[in-house]
Structure formats: structure tokens, C-alpha cells
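Single chain ahead, by itself, as C-alpha cells, in the form predicted alone.
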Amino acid sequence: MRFLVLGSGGREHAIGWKLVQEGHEVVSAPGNPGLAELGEVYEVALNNRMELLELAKRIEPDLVVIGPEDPLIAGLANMFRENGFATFGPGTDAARLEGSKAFSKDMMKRAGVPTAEYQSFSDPIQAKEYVAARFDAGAQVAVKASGAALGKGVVVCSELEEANQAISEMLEVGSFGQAGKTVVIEDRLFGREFSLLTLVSGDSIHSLPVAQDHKRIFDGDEGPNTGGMGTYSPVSAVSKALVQQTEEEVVRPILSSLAEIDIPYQGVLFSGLMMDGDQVKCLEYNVRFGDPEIQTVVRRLGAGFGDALLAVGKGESIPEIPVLDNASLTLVLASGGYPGDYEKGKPIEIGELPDGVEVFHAGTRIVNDQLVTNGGRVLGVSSVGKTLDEARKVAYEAAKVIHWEGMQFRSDIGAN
């Protein structure tokens, strides 16, 4: 089959890699140097709808796969479906689950999905009055930009001063632009976080192996949040029973509530979760594959990923995807200064990699035949092994033969 993969990051490279492993043809736009090694790449921006549509008409893909959240929120999947293309990715109404945390939390409440107590605000004075009341009641809070903010629009606050500063940054300074014009303030939950990636085609769902993410920039989960510094799978703390519980309490209820207001869902639903005692609580929904989670997950899937994506795109029942008896770990190599300011254009050197390693390109480009950095998260070093310890050892061995000026990564991915 022929797949048109839209996007330019590690997520799209991992999807494309898996599809090619299964013998499918992959065409991508705007792509990246890693995707260019898999198939034809067309430098068409994701906001250039007419050129994307013309590209699809020219190559006639069996399925269009839309990777990032922004084009989904903007309705790109709607455009392709309206023009007769089977498309993996929810329409703009369903994508509001990620595009508006206020909408998402209201839908959780409607659906009876267990989640933290919350309120939404666009007025900083009212927001600060609310957090003061929550701290007086003995709670701590998380302040979230309501719009999509590349995984970095959440500030977890243990002190009132932190919460007030976060509110000021978002609602007064405008640090997150339009995404921060409204904030959701919710009670902070304590417990183990995990994420569930579930393929959705109407009433048919199929959850992929769970991968544990590490969000903060520094070892020991210190420092500011990032888009993700590494993941591993399997996760021993997340049992099959817990996955089934999550599907019944978090996944199916939100899909049913969307259907009740005539909003279908075709794509992947990313449920961000926390264990509160023995209860699962939903922190957030995303409407695309988690990145770098998917870089780890594809290394654990047997053949059938492409068939499953196509079934979703056609609105058909999703076939099972076998899971390999292995472990996988992805280590993110990032630019110096990330998630704050960082420089681009640093030449990248990649030596001889150990067996079992794939390097997924997240923020790279080619300049004068030289691979250089072009983002905050630059490469994902993805390894497999019989055990997690083995996969971890191989990933860190691979990191030793990759270098650019200022390169940084965590040393404790998968260590706890």
C-alpha cells in the first residue's frame, strides 16, 4: 500500500519507518532527512492545503496519515475526507479535545470521566482568586494553557506564588500566545503517570503497548517540562487489567459523549493518565500519537500496523496488531538550552551504531550535504532488547557515537 505521511518530526519518521518495515510505500510532506531515506519527500507546508490536496491527487495514496496536532485542529483531515481520501486523524471538532483544554475538561465532566477538579479562566484576577482559594483549602494546582502548546503549556505549582506567576505569564504577558488566552486551573494530582495510545474507528478501538514518558528536562524529573525526553516499554506497573479499566472509564465514555453530539472519531486518542490510589484519572487527551512514545511503541509491534491505520481511515473494524516479546527504549537527544532558547544549524556527527538501534529524526535538516540541528528535540535513539536493561544499555551506547555542539540528554531514562 501507499501511505502519504504528513509531518516533519520524530513521530512521522517512526510511523514511516514502521510502514516501510511492513513493505509499504511511504511518501511524506514536508518530511525530514530521516523520512527522505524511506521514500519520496515533498517540501509542502502543512498549512498549504491546495498543494497538499494536489499532491494527494497526484500520488493517489491508499491512506493519508496526519501526524501533528495543529493541522488536525485546523481541519486538515476534514479537507482530505471531503475530497474522497481515506484519512487517519480526527476532524476539527474532535480535535478540540487537544485544541482546547477547556472544551476537553467540559467533555470529561459530561462523560463522567474521572479527572481533577477544575475551572477555566480568561481573567487573571479571577484566576488568581481561584488559586488562592484552592491553596487555602489545602490543594496544589496545575495551570494549563487551554490551547495546543507543544506539550509545554503546563505548570505544576506547589506554591501559590508559582501559580500566580504562571497565570501572569499566560494571561498577562502572553507567553503562549493564543494558546494561553484561556487557562484551565485544576487541582494537582499525585501518583504515577502513564499514557495510553488507542486507535479509534467508531465503536472499534485497539490500544497499543503502553510506553512510559519522561517529561522534564533533567535527571530525576527535575527542571521544566519538555515535549518528552525519553520513553520505554513495557511498563511493569501498568497491567492488562489497568489498560482495560482505562478503556472503560476514560476512552469509551469520551468517545460516546462525542458521538452523542454528532462528533465522530477516526484516528488515535492519546489519554494522559495518573493513578490516584486505585483509580485512574485523566489529565488530558491528545489527538495524535505521543512523541517520543510512538518511537518506542513501533519497535514492539509485529506486522499489521499499516492494516490497522488503513482500517481506521476507512472507518472499519480495527484488526489486532501482534505485540513482540521484547523491550524498547527511546532516548531523546536535544539541543543545548532546550526547552528554552537554543541555536540551530549545529553539524551532527553519527558514528557506527550498535545493532538494534534506529535513529529517528525529530529536528534536523540538510545544509550543504551536512546534517544539522533544526529543533529543540533533534534525534530519538530507539533501541530494542530482550529486557529493558538490555535496551537501555544499547541506547546509551548509541548516544556515545552521536555528537553536536551543546547536545544534551537525560542519563536516567528507564532507570526507575
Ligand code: AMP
The other form holds:
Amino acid sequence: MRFLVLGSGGREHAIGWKLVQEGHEVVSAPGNPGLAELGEVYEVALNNRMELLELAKRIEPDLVVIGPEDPLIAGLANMFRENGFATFGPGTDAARLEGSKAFSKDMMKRAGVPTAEYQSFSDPIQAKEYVAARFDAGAQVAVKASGAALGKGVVVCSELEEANQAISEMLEVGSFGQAGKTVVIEDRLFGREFSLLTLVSGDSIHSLPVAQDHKRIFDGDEGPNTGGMGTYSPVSAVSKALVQQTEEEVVRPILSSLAEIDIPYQGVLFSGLMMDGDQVKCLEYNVRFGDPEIQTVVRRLGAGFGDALLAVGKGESIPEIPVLDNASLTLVLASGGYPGDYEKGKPIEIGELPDGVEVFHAGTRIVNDQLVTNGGRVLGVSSVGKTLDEARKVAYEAAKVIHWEGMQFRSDIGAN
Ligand code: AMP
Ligand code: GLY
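Rather than the form predicted alone that you just supplied, could I have the structure of the form predicted together with adenosine monophosphate?
In what comes next, the whole complex appears, and the chain from above leads the way.
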């Protein structure tokens, strides 16, 4: 089958890699140097709808797979479906689960999904009164820009002063632009975080193996949040029973509540979760595959990923995808300075990689035949092993033969 994969990150490279492994044809736009090794790449931006549609008409894919959230929020999946293309990715209404945290929290409440207490504000004075009351009641808070802000619009505050500052930044200074015009303030939760990626095709759902992300930039979970510095799977702390509980309490109810207001869901639902004793609480929903989560997850799937994506795109029941009896780990190699300012254009050297390693391209491009850095998260080194220990060793071995000026990575991925 022929897949048109839209996006240019490590997520899309990993999806494309798996599809090619299964014998499918992968065409991508705007793609990246990694995707270019898998098949034809067309340099069409994801906001250039007319050209994307023309491309799809020309190549006639069996399925269009939309990788990132922004085009989903903007309604790209609607456009392809309206033009008769089987499409993986929810429409603009469902994508508001990620595009508006205020909408998302309201839907969680309506659906009875366990989540932190919250309120939404656009007035800074009222917001500050609310946080003062929460701290008086013994709670701490998370202040969140309601719109999509690349995972950076969330400030978890242990002090009232910090919360007031975050509110001022978002509602008075306007640091997050439109995305920060409304803030959601919720009680801080404590516990272990994990994410669940669930393929959704109407009533049919299929959760992929759980992968654990490390979101902070520095070892020991220190420093600011990033898009994700590394992932591993399996996660022994998350049992099958917990996955089932999450499907029943977090995934199914939100899908039912969307269906009640005539919002269908065709794509992947990413639930960001916090384990609180034997309770599971939902921090957020995303409407696309987690990255780097999917770079790890695809290494643990047997054949049938492409068939499952296609079933979702056609609105059919999702076939089972076998899970391999292995472990996988992805180590993100990032630019010096990320998640703050960083330079691009550093030449990348990749030596001889150990067996079983795949290097997924997240932020690279080719200039004069030389691979150079072109983003904050540059490469995902993805390894497999019989055990997590083995996979971890292999990934860190691989990192030793990759180099560019300023390259940074965490040394403790999968170690806790
Ligand atoms: P979100 O984009 O809403 O998932 O938030 C990004 C990150 O902020 C999460 O992965 C958590 O690490 C943290 N976070 C968000 N909400 C809370 C909360 N209510 N309590 C504690 N940490 C949170
Ligand atoms: N790794 C977290 C995310 O994709 O949002």
C-alpha cells in the first residue's frame, strides 16, 4: 500500500520506517533527510492546502497520515476526508482536545474523567485571587496557557509567587501570544507520569505498548520541560490492569462525550496521565502520536501497523497488532542550549552504528551534501534489546559515534 506521511520530525520518520519495514510505500511532505531515505519527499509546507491536495490527487495514496497537531487543529484532516481520501488524524473539532486546554478540561469534566480541579481565566486579577485561595487551601497549582504552546506553556508552581508570575507572563505580558490569552489553573498532582497512545476508529480502540517519556532537559529530571528527551518501553510500573483501567476511565468516556456532541474520532488519542496511588488521573490529551514515544513504540510492534492505521483511516474496526517480546529505548540527541535558544546548521557526523540501532531524524537538513542540525531535538537514537538494560547500553554505545558541536543528551534515560 502507499502511504502519504505528512510532517518532518522524528515521529514521522519512525512511522515511515515502520511502514517501509512492513513492505509499504512511503511518500512524505515536507519530510526530512531520514524520510528521504525511505521514499519520495515533496517540499510542500503543511499549511499549503492546495498543493497538498494536488499532491494527494497525483500520487493517490491508500492513506494520508497527518503527524503533527497544528495541521490537525487547523482542519487538514477534514480537507482530505472531504476530498475522498482515507485519512489518519482527527478533524478540527476533535483536535480541540489538544488545541484548547479549556475545552479539553471542560470535556473531561462532562465525561467524568478523573482529573485535577481547575478553572479557566482570561482576567489576571480573578486568576490571582483563585491561586491565592488554592494555596490557602493547601494546594499547589499548574498554570497553563490554554492554546497549543509546544509543551512549553505549562508552569508547575510550588509557591504562590511563582503562580502569580506565570499568570502575569501569560495574561498581562502576553508571552504566549494567542495561546496564552486564556489560562487554565489546576491543582498540582503528584505521582508517576505515563502516556497511553490509543488508536481510535469510532467505537474500536487499540492501545499501543506503554512508553515512558523523560520530559526535563537534565539528568535526574532537573531543569525546564522539553518536548521529550528520551523514552523507553516496556514500563514495568504500568501494569496491563492499569492500561485497562485507563481505557475505561480516561479513553472511553471522553470518546463517548465527543460522540454525544457529534464529534467523531479517527486517529490516535494520546492520554497524558498521572498515577496517584491506585488512581489514574488525566493531565491532558493530545491528538497525535507522542514524540519520541512513537520512536520507541514502533520498535516493539510486529507486523500490522500499516493495516491498523488504514483501518482507522477508513473508519473500520482496528485489527490487533502483535507486540514483540523485546525492549526498546530512544535517546534524544539535542542542540546545545535547547530548550532555550540554540544554533542551527552544525555539521553532524555519524560513525558506524551498533546492530539494531535506527537513527530517526527530528531536526536535520542537508546543506551542500552535508547533514546539519536544524532544530532543538535533532536525532532520536532508537535501540532494541532482550531487556531494557541491553537496549539502554546499545543506545548509549550508538551516541558515542554521533557528534556535532554542542550536542547534548541525558545520561539516565530508562535508568529509573
Ligand atoms: P500538559 O501539557 O498539560 O501535559 O503539561 C505538561 C507537563 O506539565 C506534564 O507532562 C506534567 O509534567 C506537568 N503538569 C501538567 N499538569 C500538571 C498538574 N496538574 N500537576 C502536576 N504536574 C502537571
Ligand atoms: N513527548 C511528549 C509529546 O509528544 O508531547
